[in-house]
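In the block that follows, a single chain appears as structure tokens, in the form predicted alone.
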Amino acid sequence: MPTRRARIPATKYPVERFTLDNGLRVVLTPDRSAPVIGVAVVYDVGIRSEPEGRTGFAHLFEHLMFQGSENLEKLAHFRHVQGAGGTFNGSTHLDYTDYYETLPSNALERALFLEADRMRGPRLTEENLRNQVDVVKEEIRVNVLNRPYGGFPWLTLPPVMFDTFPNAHDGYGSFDDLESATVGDAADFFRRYYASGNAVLAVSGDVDVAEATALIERHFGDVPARPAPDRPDFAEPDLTAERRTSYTDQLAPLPAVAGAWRVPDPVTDFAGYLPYVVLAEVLTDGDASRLVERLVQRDRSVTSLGGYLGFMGDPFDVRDPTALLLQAHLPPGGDVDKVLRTVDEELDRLATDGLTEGELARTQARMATHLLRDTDAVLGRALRMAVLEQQRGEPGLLNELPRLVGEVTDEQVRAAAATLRPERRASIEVIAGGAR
């Protein structure tokens, strides 16, 4: 019996695109409903682009971009944004690094000046480098080394699934690699990857398109032109046999397990990729989802469960190769083998019997709600459009995502589930060393 289809609302955010003479791509999406703007600059460089021997360098360089720039002293960026009533931050991902601000709309020119100034060049000094190496090392201590389940599974599972350095290495970096970084390394990294031709600027919110275009040309137009570097091919063959490993986490109070399966290319095979995004939600989103109902509520073999696309949970912000991940925490003495067998049973059942009446529509409605909520704020819109422009040349796809999710069929979800076989799975088990 065909399942009832979800009725998905659409957004109609306007999109204006142009490219400056220096290669900088620009996306404007005006929304005059509130006097607020979101500004995002996304550079096409991330964890996968780091050279061997320099693990953690993309994230370290993100920190350096806040330590002053061509015309601004250290901490000036903080002062100018916060002094205008705004907020700011940056983040490093597998395939890109972003820098962003939310500000009152009368501070648009201030934001553009700040971003253009550091696009010309951050202050790469020995003092700034050593200081930020220490900051990043402390971040690793707090988020990974001294935290239960630190790095699980986004740092611990890729080296099980992948064989090549770009896909498998620790994106936070080793202390040895971080400490051996030099100012020359940073300058080379900036020249190679932080080129205007390798960046996208997105502005959303309360802007006049003509005025914003003039300001962007004024502040970014004279940034020296440097082309985007050739992007390596990070492709790897799929697994043909199950890979599994374990490690003891001395701080973890309970056992845990995560498994991952490769999925189609999210950029070149988007139609083939989307059913996996929906499948992850069918399996794990909400108390009525397949695996939560079976593993948490009925069997009580796990205490919590999650499923998502991409090792950093970013299904529409990642390139190939990527994966569908499932992760779970178990009660004391929990049986990881049993949990994995049950996952296989439920996948087989879904592939064979399909979805129940209303199951797909309910899941798609929840997904659409999340997508609409994530881009309701002007900054979320700017960030999503910047990445869509960079990776696909389609910032307007943001408007289409809820509808496209709603068009995924029962048959497509069943076919996706049928591919998640044990022999294609990489999994990692956390042995609880902190149990008392």
Second form
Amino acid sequence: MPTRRARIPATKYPVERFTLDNGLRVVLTPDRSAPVIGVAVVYDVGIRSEPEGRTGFAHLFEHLMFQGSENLEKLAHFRHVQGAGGTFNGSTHLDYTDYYETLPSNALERALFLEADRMRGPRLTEENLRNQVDVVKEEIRVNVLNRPYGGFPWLTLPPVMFDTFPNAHDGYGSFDDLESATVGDAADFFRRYYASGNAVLAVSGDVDVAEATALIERHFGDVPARPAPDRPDFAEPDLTAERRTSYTDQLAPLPAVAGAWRVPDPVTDFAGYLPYVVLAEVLTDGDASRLVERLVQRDRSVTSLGGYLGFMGDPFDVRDPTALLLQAHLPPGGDVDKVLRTVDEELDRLATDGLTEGELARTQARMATHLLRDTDAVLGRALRMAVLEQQRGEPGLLNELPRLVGEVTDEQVRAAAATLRPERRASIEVIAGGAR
Amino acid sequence: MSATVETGTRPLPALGPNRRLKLPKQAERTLGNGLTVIAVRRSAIPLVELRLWMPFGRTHLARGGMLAQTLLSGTETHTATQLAAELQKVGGGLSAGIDPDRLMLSGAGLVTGLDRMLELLADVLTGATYPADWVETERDRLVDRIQVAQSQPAHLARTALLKRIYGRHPYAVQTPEPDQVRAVKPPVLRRLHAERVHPAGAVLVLVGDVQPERALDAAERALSGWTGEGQPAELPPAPPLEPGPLLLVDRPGSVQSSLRIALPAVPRTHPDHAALQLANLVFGGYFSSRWVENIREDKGYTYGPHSLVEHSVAGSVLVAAAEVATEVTAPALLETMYELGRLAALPPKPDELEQARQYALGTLQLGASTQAGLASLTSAYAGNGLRLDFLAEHAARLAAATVDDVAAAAARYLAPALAVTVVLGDAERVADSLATLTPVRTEST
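Having seen the form predicted alone, could you now give me the structure of the form predicted in complex with the partner chain?
All chains and molecules follow, beginning with the one already shown.
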């Protein structure tokens, strides 16, 4: 049995939920410890839902949501948020798209007005579309094309692991697809996916529940009701034979590799999924973790290593199908085969011999710190609760996560490790084309 | 076609009354060994943040880099793995970083583990051993990391800019060469540690769910045994900017150009600082700035342009940065110079200034609303001789700055004639058009 373990603390953020007549789901989580608020609106549409021939469209559309709306000229949204002392952004994920601001709490009503206005209707004009296609192309250049390891592995591994368009295509999009997008496409996308019934609003921080509820009804209550579209099933069968591929990155000076295995459905089988989340940390969190100790310190076959769930790194905001990923950078001339073989060996050892005394408890304590730290910012809380509401109808799960992580057992982690077999693995190797 | 929705007439809601900036409860003590400890209470989550700022100016670049890389590699009582595991047990972790001003140890953990984290911190400070095998591994890792950095356009542009701005000042080169790193051996690290890792002049910041006085007691218990005399290693003041030809650094095959523009700036305590910060916001310091609206939202030349006043111990500088499509490199520079000139020569509009002011004040509130934000802010201030009270003073100066003050600051600091400009990109494709705007000197990377 494990030795004395650090008591895993929990948060007790209050949660108020309700649904407006138009189908908009709302989550409030008040906390008056600092005069700031976080506001998040999450739409249930992401990269996986974009049509064939329109790669990158979900992300391009995210840009268009900032280009003016019913009562707001282009640039007004930015000016009103920042002119109230706040910051804002949005991001496109595989399964959702979020829009958010964090502000001094005296700007609550303004933030609600701004989000409601674009939920009623963004200004979709030819000029703004062409402008944002250019901006998105520069974004892709700066993050992918002009830098080493651009898009590795989140853009390069899915096409190895998956076969269907929704799961396998490039979510940043091809320049051809982006350039041929039309205002009509955008209007269709908005009508279909940006329905009040397909969205969740979360507000956290320095708010009074009754007052915030009244303001939300005032601003969002008359957003025309539209139901959520049916979400298609994106399921794909698990791999039955190893898949492996490689590509040359002309800018990369050193080799790199990423491998991934499918994991249980994060939503319908959360209890089955959670041990994999813990396993990723047992393997890679810090100098005392299994694979860092072995691959970095002992074998010196890799120079850096990461392990996580979901292609974008957050284990609690993804739906099926998803994966546990490991990625590593290698020294000059490093041997990728050997790295993958060693990973297999260490997974075998974990599955066979189990964890060492205290290994699990200390990993869980550190995971609790990370979870708590992420929710200290009001916006982190609003965003996570919005996604938990959307995908599970359970925003209060945020308070439970440190405890649930703490309840994962040695045996469950061991059993999870036993499923990460080479024949279920998809991997991709970056061949250094830029070696000096 | 246009699918514009009909424009309505809903009025923008007014802002509620401002809530005053409230400074958290804090306490400070200087220990007998010269270490200053500052503890700040923010109790929203049961964690504590730790920052230890140690003055480290004028350190040999490769040795300093390796010291940061290997400081946590083991002590007389713990191997590196044991150290990491012991920290993990209390939900904690530590990491070390270095820049030309300081060596910094940062971490966070469960507040119930504060005593243990401080004990382990003391163990590292007083007993780091730099074991040979570990040092060797970390040396290779650092070399690889430098190689990867040297393939990143942003790093290369920054390197060229620093060299151009600082000339012979210690700030000019901030990344060692791989060969210099390879030459660093454990005895050198042990000696450097003995000479420089001292409590005198260092500041430890603890922020979290703590009673400040008790946190100071805990730090005193754990760290009183850390001794050693500080060697003053004063940095000379950073040299003034010397405008000259645009420096074009060739990176053949680039699909973007990295534009970097340095302008003069002043330290946080200078009477012009608040006005300069506001002028910078109006120019390019936030999304609703003239520069972003021009080169991104109007012309689509770039994704994320931004400008920032950077403060270091020996001086401050304003840096504007944008990655722009290769084919629009010269037009982007033209628009940049236009926006700088327009702000330097004409006063900002009152509503523009109000918007920037609200942003500056609001982000002070936001930055102080988390444990991690407070810890980083407190530590950055302390490293420059300031305390958290400065937050309130600065807010008052931001609130008081007039259009005339901001116009004067813009004229004094943002004039295009003062700019030092570096462009990293495909010289063959951008040199001629840049030369139509300004004299250009080309270098290879």
